[in-house]
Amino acid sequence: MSTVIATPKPGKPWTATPQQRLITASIYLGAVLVSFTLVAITPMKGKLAYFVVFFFSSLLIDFILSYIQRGMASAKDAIARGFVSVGMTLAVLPIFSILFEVVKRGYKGLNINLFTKDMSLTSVNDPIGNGGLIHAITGTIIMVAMALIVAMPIGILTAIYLTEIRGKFAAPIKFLVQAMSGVPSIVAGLFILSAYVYPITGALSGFAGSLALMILMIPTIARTSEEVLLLIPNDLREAGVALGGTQWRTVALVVVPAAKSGLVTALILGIARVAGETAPLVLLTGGGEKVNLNPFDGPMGSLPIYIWKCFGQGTEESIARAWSGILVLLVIVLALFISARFLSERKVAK
């Protein structure tokens, strides 16, 4: 009778065993007594004196029971670990902090008639459930819209240009494209209020806002694109050549399509990156209360105004309605980065 030996499963080598996470606990759980301890009897007082406490104690507990168990080497693994870990906390510690005051501040004021109602008929004192940001969303969609239907084709021709044309202007434009990124989005909205609004229309609009989203959007696109492409394997270049391809059927009908979630990433990364901008469309759209879905006439609403509005009016009310558009804004740009993850992460796994 034949014995069947089962083969051990293989498992990744950096993998916590389950007496190292009782260690670690212990070692996060002896630093918690020492915090405590050193804060009530000496003048260390407050959450900073906490944590300090809690690092430095958690530190020097995980250095000696390393230098005990498998000596300097690994002692000095510990320090390094312990500087990561807090740098880690106080990356990520900023980031949920705004998440949990902006839902404990903004769902009190989420109501039905936030999304179907603008701000025309409504003042500053009325009560939270009168008015609403429609009129903000719809300006918002449109210019954003607008702006995406220009930089689209804009940004990804750039990135085709500096990826499979490689011209003799692959290197300023690369250049200015990252210029571009750094550029203050005050700075989008003064150009087009100088070029456009003050010598052709005299006149502020939501098409005047968007052609500043379009500035602000296209240098994420075509960085984010060019990063995409560069990540097509040349193996298909190569065969769409072989195959009798031109350079331009090879990248429209092999290299595009290759790259087609990773430039939808592109996209919405610009779009995320324009959505939440305030400054350039203080200048340029005047911040209707109204619906407006016309952008070449009057003017026109957006969410970062909306919030801006409903601050500097300072009542009671008035906040609130600000942080509920805060709310609803982060969700938006909140979903469209997941989305973006989603696709990366689809594109990555096939």
Second form
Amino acid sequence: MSTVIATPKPGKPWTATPQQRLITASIYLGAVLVSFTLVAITPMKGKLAYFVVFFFSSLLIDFILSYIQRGMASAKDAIARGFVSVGMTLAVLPIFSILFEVVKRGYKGLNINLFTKDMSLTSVNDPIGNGGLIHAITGTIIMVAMALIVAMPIGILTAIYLTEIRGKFAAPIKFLVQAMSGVPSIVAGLFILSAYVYPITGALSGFAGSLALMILMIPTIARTSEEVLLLIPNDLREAGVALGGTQWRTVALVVVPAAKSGLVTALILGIARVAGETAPLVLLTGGGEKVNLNPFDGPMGSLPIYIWKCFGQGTEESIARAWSGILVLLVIVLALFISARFLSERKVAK
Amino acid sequence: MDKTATKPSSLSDVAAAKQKKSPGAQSLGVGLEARGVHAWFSGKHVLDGISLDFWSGTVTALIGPSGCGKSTFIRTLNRMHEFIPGAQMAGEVLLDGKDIYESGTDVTKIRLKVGMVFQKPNPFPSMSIAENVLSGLKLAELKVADKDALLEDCLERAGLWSEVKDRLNAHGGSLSGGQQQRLCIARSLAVKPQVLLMDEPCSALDPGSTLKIEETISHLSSSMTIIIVTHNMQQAARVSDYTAFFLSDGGPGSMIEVGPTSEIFSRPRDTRTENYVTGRFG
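Any chance you could show the form predicted together with its partner chain after that form predicted on its own?
Next comes the full complex, and the chain you just saw is listed first.
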């Protein structure tokens, strides 16, 4: 009698059995029941009351069940798990509700004119199909691009100073860069207003706006690039120098190429940081209604200003325009973040 | 090959077999001389007055327990020591009779002449296999007439050519650990060093790759000075012509004994060396 030993079926013995799932489900069911009962019989009212009662009762039931089944350590684990999940929920709830609200209110205003026309011939009460925000899109792109052209080398060179050269001033500069990333954007705007606009040009312009954006962008790029460069193993620097390279050539040929995708991420985060900045642009750009491709002359529109103005006008049409503007801005920023994530993940895959 | 086939019973037999094959007669003169080298880290004395000659065309193994200063010593020989914050040193290291620590010395030129292979394989991740091998030329801004010939020559000498010749444009990181280490050896050969320092080059590798690297070392040793730090005594016996034993008794590390490898493993003069090579401690 030959017994054929069959290959066992692949499974996941560590996952929850139906019985365990039933227990988990009943914990939540119980908590729901408790919250309904308590809200009904006590003076507590509203969504918040449901949420709070549900949270604490599910935590309590989970705690007791875990204690009975597996002891105190497991019960504490259940408590920690409960708080972590509620923290996560509270963190993502606003994000999703913002997205939901923006899409709900903004999509109605979407039409092709948004991307082909400006607001120079449109008044506040015109229907939403009249006029568009091409002047704002071009303005934002020009100002952010100009800020990036200056902030990119400054930010990355600062990071290289902090991680590669590690000179005497590394510690104070690191501190300053961190402090600078906390500078309120209105302060950057006022600084450019008093240091550039009043004494030099005397007129508002897109360039003045991009200077303020640059001030806000540098610390973001410098800090992110620093983190990225710190991840490059020291072995590579030593290998480069041991091959007879000077420090500069080692940094340029070995360290920076190895960190390239991370540095691209740093730039995109820098762009995303300033793309929605409003306060300094209100002070500095004049916020025109017409497409203006010359940043050195005349007022320049931008998406945040467009949104801010439209809300200020207060008519039904202009508020709808504002929501469409928010949607466009959000999509641009989201696209940047997704591409940043994509680029940094590709680095890990290598 | 007979080394592995006959399985010599003791380290001294291994060393003796090695000596018979190359009786150390091909020495081309003193390649590198250390004169009273001391080293400190943040004021802590870690290396106590090492004086040692490395003969051209020979392999010198540095052995000793962890923390005895072997790696620190080897890093003073191509001025990599100064990269560690808080590092200090005293003494002289003579290359072609000139002190490499003399003020005004171009340190990048020193590192071109004294190449280094590190403990962990560290190919440059942003470069292909071919670019890795030739990276030293770019880093040191050297001009070479025939890059392809140099590429093949270096990979051939590092024992890697036949394995990678069809994928020279593949990523350096796509190779196995042993291949990566041989790629790093090829990379250091491309700038034509006189001396090659190897800091435990096989400690992260499997026995098969280790054997290949040892063969590479044997091939290279005829044309250059090789100094290898190793924890593997079999390896020291197999590849080296001379062996230096380092030891630290809690204080700074010092060199206990140096001599032809066959003697160190068969009749060491110092009992501490004997205890170490016979595996009684360390």
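All of these numbers come straight from a predicted model, not from anything done at the bench. Heads up, when I say rigid core I mean the largest set of C-alphas that superpose within 1.5 Å between the two forms. Numbering follows the first chain given and starts at 1.
When the rigid core is held fixed, the Cα atom of G314 travels less than 2 angstroms between these two forms. Put the two forms on the same core and the Cα of L48 is off by less than 2 Å between these two forms. Comparing the forms between these two forms on their rigid core, the Cα displacement of I23 reaches 2 Å or more.
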